[in-house]
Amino acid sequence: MQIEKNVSLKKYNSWQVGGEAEYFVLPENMEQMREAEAFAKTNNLQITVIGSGSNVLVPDHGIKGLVICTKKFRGLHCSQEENRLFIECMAGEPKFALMKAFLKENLPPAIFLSGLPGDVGGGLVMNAGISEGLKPREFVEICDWLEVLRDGEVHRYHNKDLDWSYRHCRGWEPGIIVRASFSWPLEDRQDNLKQKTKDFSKTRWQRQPLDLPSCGSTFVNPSKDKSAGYYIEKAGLKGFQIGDAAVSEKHANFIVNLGNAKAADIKQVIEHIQQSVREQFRVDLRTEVRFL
């Protein structure tokens, strides 16, 4: 396993911004993940874990310590037992691969997963989901257990042991999520699910600026009745721009990189949105994106 120094993180996050990692590693298996964790502990380095970087903002000055990227930390295995599909996968496996495994058996989790970027580890940390009223629509509904590497040992947490909430999963920290199991009843197979999944993905492509670098939804929806995008649009902020960071004309809850945006530009746009919405509607918008 190669631990590199001073690696640019721009190609490791979906906004394509930010500085360098002081130390950087791409583990491919548990042995290498343990080795990376031990290296950080031996050298007294803070660990920052990123997956596909679809929900993080990397600062322009970079990240001190060891950045562990799980992009190559992959693997997926399916089994059937007691009329239920079980899928065990490593944290770096893309959500798209998890979606395909459910889709192969015509099971409904495929629909909400088809609209989510990033990988399984990030999906668990964020309890990723969609706002549409589907069942299921969040990771809490399909996860059986997850495993966390801490001080060289793997600890398993079952769904009921964790504190799940809107865009959060707590109770497993500290450590590195390395593997998880998901399942759904086979008796819930649906006809025309492939077409439903295709239609859902198409609708999201039409509504979201997926042709430009972004982190997906920037803010958590403040209520069930009104989305973050609703308030941002009502505040007249579609198209608002600082540097090459702009509020999407297509979907107001997306901040896009028009070419050469800096992390500082994006942060200023986020803060301007929060201030404007607070002043106009007395609503506090909380970011879904994590500031590293």
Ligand SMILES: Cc1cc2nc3c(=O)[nH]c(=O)nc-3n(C[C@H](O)[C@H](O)[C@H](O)COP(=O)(O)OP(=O)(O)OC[C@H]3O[C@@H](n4cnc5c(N)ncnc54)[C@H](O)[C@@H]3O)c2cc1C
The other form holds:
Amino acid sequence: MQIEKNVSLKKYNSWQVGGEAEYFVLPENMEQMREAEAFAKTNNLQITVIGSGSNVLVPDHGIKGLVICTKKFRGLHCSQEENRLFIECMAGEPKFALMKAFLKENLPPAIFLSGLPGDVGGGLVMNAGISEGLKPREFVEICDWLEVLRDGEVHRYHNKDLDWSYRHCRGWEPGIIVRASFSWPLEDRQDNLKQKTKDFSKTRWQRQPLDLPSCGSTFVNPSKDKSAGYYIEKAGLKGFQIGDAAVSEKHANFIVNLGNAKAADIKQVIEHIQQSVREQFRVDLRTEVRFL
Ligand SMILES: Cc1cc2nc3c(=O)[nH]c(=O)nc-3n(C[C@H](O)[C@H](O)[C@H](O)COP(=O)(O)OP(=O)(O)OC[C@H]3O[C@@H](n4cnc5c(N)ncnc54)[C@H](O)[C@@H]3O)c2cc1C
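Moving from the form predicted alone, what structure would you give for the form predicted in complex with the ligand?
Let us now look at the entire complex, which starts with that chain.
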């Protein structure tokens, strides 16, 4: 396993911005993951974990310490027991692979997972999901347990031991999520599921600016009846731009990189939106995106 120095993180995040990782590694299995963790401990380096980087803002000055990217940390195994489908997978498995495993058995988790970017690990940390009234629609509903590597040891946390909320899962930190298990009853098989997942992905393409680098929704919806995008649009901020970072004309909660945006530009757009919405509507918009 190669631990590299001064690696640009631009190609490891979906905004395609930010500086270098002081140290960077792509572990491919548990042994390498343990090795990477031990390297950080021995050299007194802080660890930052990223999956697909589809929900993070990497600063222009880069990240000190060791960045562990789980993109190659893959593996997925399906089994059936007591009329349930079980899927065990490593944290770097893309959500797309999880979606395909549910889809193969025509099970409804495939619908909310279709078109969700990123890896399983990031999906768990973010309790990723959709706001449409589907069942299931978030990771909390399909996860049985997850495993965390901490100081060389693996700890298992069952769903009920974790603190899940809208776009958050807590109670497992600190550490690196390495593996998780998901399941759904087989008796819940649905007809036309393949078509439903296709329709769902199509709607995303219609509503979201998926042709430009972004991090998806920048802000958490402040309430059930009004979305963050509603307030941003009402504040007249569609198209607002600093450098090459702009509020999307297609979906106001998306900040897109028009070419050469810097992380600082994106941060300034975020702050401007928060200030404008606070002044005009007395609403505080909290970021869904994580600042690394
Ligand atoms: C176009 C677009 C559309 C999107 N649509 C949606 C949507 O509909 N619903 C939704 O919920 N999200 C959406 N997102 C946001 C994002 O895809 C999700 O939050 C996703 O789950 C993040 O996964 P990731 O692998 O990219 O995580 P990253 O962005 O790499 O990481 C997210 C956080 O998790 C931590 N982390 C990641 N992996 C691990 C690990 N193994 N162990 C410990 N910590 C870890 C990181 O440190 C970071 O804090 C969208 C993003 C884009 C770009």
